[in-house]
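The chain below stands alone and is given in structure tokens; this is the form predicted on its own.
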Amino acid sequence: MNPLLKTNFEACTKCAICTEYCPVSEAWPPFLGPKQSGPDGERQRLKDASFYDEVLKYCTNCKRCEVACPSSVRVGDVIALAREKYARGSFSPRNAILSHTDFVGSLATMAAPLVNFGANLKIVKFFLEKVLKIPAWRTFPSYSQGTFRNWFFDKGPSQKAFARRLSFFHGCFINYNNPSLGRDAVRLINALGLGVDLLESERCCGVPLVSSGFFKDAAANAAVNDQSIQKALLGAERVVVASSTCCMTLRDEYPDVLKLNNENWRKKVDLLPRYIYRLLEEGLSLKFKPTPMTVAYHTACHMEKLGWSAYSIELLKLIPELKIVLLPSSCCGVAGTYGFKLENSQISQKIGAPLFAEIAKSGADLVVTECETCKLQIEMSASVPCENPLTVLARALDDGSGGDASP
């Protein structure tokens, strides 16, 4: 069976609503939009592969076309699978560096101070732009000196005391760049009276690999995660995820893009704010201290696809004196590694400009979102700090720990 049939592209009625919602079409007219690049183009490509157009590489895989589609066509997946099947690009060292996050992260964390210092040197930025085609003006994520998994190695034994357990898929950004978010997640779960396990073996969810054309590497990562998730669920009631992109990928992209059957565990993988909300409905409780500040909530694209932003918003409403501004749902433009590629960089900024303006208008002290690359884009382009809702919740916890989640 042709895997493209799973995307239901023949159900497209040519209404073009997807194009109206496409952030790339609006910012860069040469990209004709999801309808023509996806279902319309696929009908032609199935007749003659020469109809494939390299312009498809400008799709950000934001999934807003799929959210908008009244016929439930998986338009973004049509485009992704077409790129896998027909793209004729050669190997790119830049794309390999940007997408192989576990390899790069494991090396960078071993020399984090030096890597972080070097990444901000003008000569290094000049080299990155001229040789690797990574824009010199971009802010790069800093690396942690030590990974989240290393921190948890010391913390793990204390988790065995909890009768109920969750398995935490932390993702590469928490592991190599932002371990404090992982510690916040552990603290929240423990405050609910549940323990935390990590997957026995975890790889990057695969999204950056797919976006840069490394489909075989993404499938290999998916196979490792599949086995680890199945094993974890023998002892944990759920696998929970902090990142909206990782969660969407594990649940939806594995079967539809990477051809991995996850039916036996898909519904047991949950975004952590959603599962915390359900635990509170079950009768568990969290106590929060007054937090007088204004936060602006940004619905990341893949969070829009999941449809679960309400859970994070409702949890934030539990914090006394916290004012929440709901930003209009729009793409920040970075789309993972997309905005780090020189040929996409100006498109990326143009896509995000309306969001940056809304953030400035909100007067917020902090932006909150479940997407790690949105955080990078917002902090660089809107000059406002940005955190995952889990961090805001953990900082506001009134549990007597003073917010210290260190071992």
The other form holds:
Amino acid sequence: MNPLLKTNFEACTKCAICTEYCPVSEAWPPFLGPKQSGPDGERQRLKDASFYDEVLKYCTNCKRCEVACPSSVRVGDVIALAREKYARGSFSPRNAILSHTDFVGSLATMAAPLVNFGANLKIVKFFLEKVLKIPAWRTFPSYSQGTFRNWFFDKGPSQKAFARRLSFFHGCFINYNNPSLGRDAVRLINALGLGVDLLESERCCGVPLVSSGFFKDAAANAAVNDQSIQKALLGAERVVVASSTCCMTLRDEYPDVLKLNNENWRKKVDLLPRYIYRLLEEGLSLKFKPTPMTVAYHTACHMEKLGWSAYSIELLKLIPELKIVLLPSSCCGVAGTYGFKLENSQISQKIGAPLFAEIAKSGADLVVTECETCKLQIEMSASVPCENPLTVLARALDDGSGGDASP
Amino acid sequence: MRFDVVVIGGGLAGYAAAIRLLEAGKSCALLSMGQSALHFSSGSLDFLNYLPDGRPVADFREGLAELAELSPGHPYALIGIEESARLALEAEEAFRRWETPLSGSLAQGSHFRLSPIGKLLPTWLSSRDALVAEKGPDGGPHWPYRSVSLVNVEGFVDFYPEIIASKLAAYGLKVQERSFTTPDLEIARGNPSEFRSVNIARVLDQKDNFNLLKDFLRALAPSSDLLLMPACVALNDGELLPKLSANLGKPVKLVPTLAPSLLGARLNRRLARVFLSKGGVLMPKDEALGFSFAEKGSGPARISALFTQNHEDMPLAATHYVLATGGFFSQGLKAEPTRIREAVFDLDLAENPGERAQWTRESVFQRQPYLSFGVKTDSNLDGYWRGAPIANLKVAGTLLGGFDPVRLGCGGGVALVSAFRAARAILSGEGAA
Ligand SMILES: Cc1cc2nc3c(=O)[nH]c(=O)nc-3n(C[C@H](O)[C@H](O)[C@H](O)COP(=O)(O)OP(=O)(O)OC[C@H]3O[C@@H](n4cnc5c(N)ncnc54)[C@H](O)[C@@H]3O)c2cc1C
Ligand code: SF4
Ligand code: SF4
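For comparison with the form predicted on its own, would you give the structure of this protein in the form predicted together with its partner chain?
Let us now look at the entire complex, which starts with that chain.
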């Protein structure tokens, strides 16, 4: 089926409610906005491709337009498909670096101390800004020494003893930048009495490639992951994911934007908090120790789209003495690699401003969100640490080991 | 996932019921397929403007009594007219508690507001920012102003300042028209089809732009009793204009525009915030798709699980369900080739819609039968399925049958009265259970 037909774009009533909720058109009105870039524009583009407007690249693919639309138009998908079909962007080394997270990640992890040191040096930042058009003031994700995969196979706890198994799609961020989140996930799954497998071969889910316009590379990654997931599900009961964006991409962007039919496994890929919730409903249990602190829950854009915040929130409520503030849903502005592009950086900070104000008002010790780029943005701009709910849950685990088991 | 109550529908009725239940200590999830009718409404809530025979309602309580005679299937009549009036007061009280102040009350009777095309309309509750007039001794509007500065935003076409000005002039007010812009607004105007009320507000509410507006209005203040604008400012903050008015020493008021309507959208946003602040679990963009009944016991049928788009094979479970999915407009009702169907449960309808040809009338000015289609309930607002009530499902808002909200001018009132009725029935265990 033509993916455009699945977007339901003909159902648009032109009510403009999507535009009201688009964070980009709020911060930067010259962006045409979802209605105009999406269903309105599509009607014109179908007549004549020259109606395609390069300004569509400013869409962050946050999908808030889709969440707001009363007529269930998949506005964000219409825009992504139009970019795939019509965009004539020229090659940019910066976009290539930012979006090819696998390749850059494996190089950087090998030389982590150097890269981390380098990425924050003035001269390097100058080069980043002038040549690659990456804003100098941005804090870069630091690369860890050694990937999560290496830890898992070399030093991780043995997974042999467990009969029930989950396959863990760790994604790039855990693998290269934040392996401790991966360790937390393993610890939680093991505490439930299940074992962890990794996919035989895992590529970046493809979302940064999609947002930089590398649709072919994204589709190639999708094809590899498709094979790996099918194979993994022969032995594991689910493929579980820690990042909301990877999860949404595997389940929804593959069929809707990258035209990969994932019908036979789509519902077997789950966000880990949701699957943990399911296991608890089945009768398994987790014990938590009192954790007297205040956390503010931020609904990442793709989490809003998945519609699964409630699982994380309900799990957090199981931790004694943890106080949870629910932040009103709004975009943090970084939108994956979007905020790392100089031309977007001011828009990006402006989009996030209301969220940063809410965080300050909440008085929280920690912000909790399932998205790794939100974490970067929030830690940089709101000056409050930010973690995945899995980390909060793992730290509060009362499994006798006392605190973070990992180095 | 289990809750005490699951509310389906994120409009006025759904939010009002949900917040009331949260206040009473119930755990509550609310799912909403998309933004509600509030985004298209004036933001003023009507209680009862006309009787079914077309006569205007001068006094709310007398109107209720006549309505019960003429239209016994109307939700107010079903709930009981005394009870409806009492629940309306409860709603007024609740908005104060929710720090969402509205002007007007049942006790004062109706006041007037202006429609986007300058029509004078009676209503029950309005945003404090809306231009309203008390009813004068002659039954017409009493405007406490003599000279008005009417300030439109340059290039904004969803508002007709000339019509509003001539309307106000006809009441003897002296109106000077002005137009206003800022460099940022000029940029936004470069995209004319998106130069709509809420999008303008998102620019105008930013500090630099708002300060420019403030200076502009300050210059007009000495020569005006009233500074009037289309509703395209103050999207999130109900305190912004009252503060500005205090600062300028002259009231700054708004007239609703064509949709999307800022004052309605703002009320919707505010209700969502209150819901969250009281610990409600919000599930935006989730659609209730189907349900299952609990195993048949001796009593009436009970719903045991609700299946939704996002939760797939993990249905939501609740002790009580509230259905507030609106009418055709919000897809709570669906027109199939040969019948009208309530979309989630296929509940019984209040009246038999008859053949398809009878659902609509040709002239848009005639009474449209389809507008009063809706589901059947009893005085506890229990939904009915195949002739029998369901023990744990209440219905509220426009989805209810037996009334035409547009013709009678009673949409907001029915939404609130039925929401508070449903909440109370749940809290006191009234109904088929
Ligand atoms: C254009 C227009 C203008 C109006 N103007 C006024 C006015 O000025 N004053 C006034 O008093 N009244 C007005 N009304 C009447 C108005 O409908 C009511 O006042 C009131 O807002 C209705 O609220 P509701 O909660 O019953 O329904 P709605 O506001 O229609 O809300 C229904 C909600 O349910 C959701 N939903 C539907 N199906 C599902 C599903 N399967 N799963 C999950 N969610 C679902 C929808 O997305 C929506 O959010 C107007 C109505 C319309 C259509
Ligand atoms: S919200 Fe939906 S129906 Fe309204 S303009 Fe946007 S896409 Fe069209
Ligand atoms: S996906 Fe996000 S940025 Fe793109 S048009 Fe929709 S709301 Fe705007």
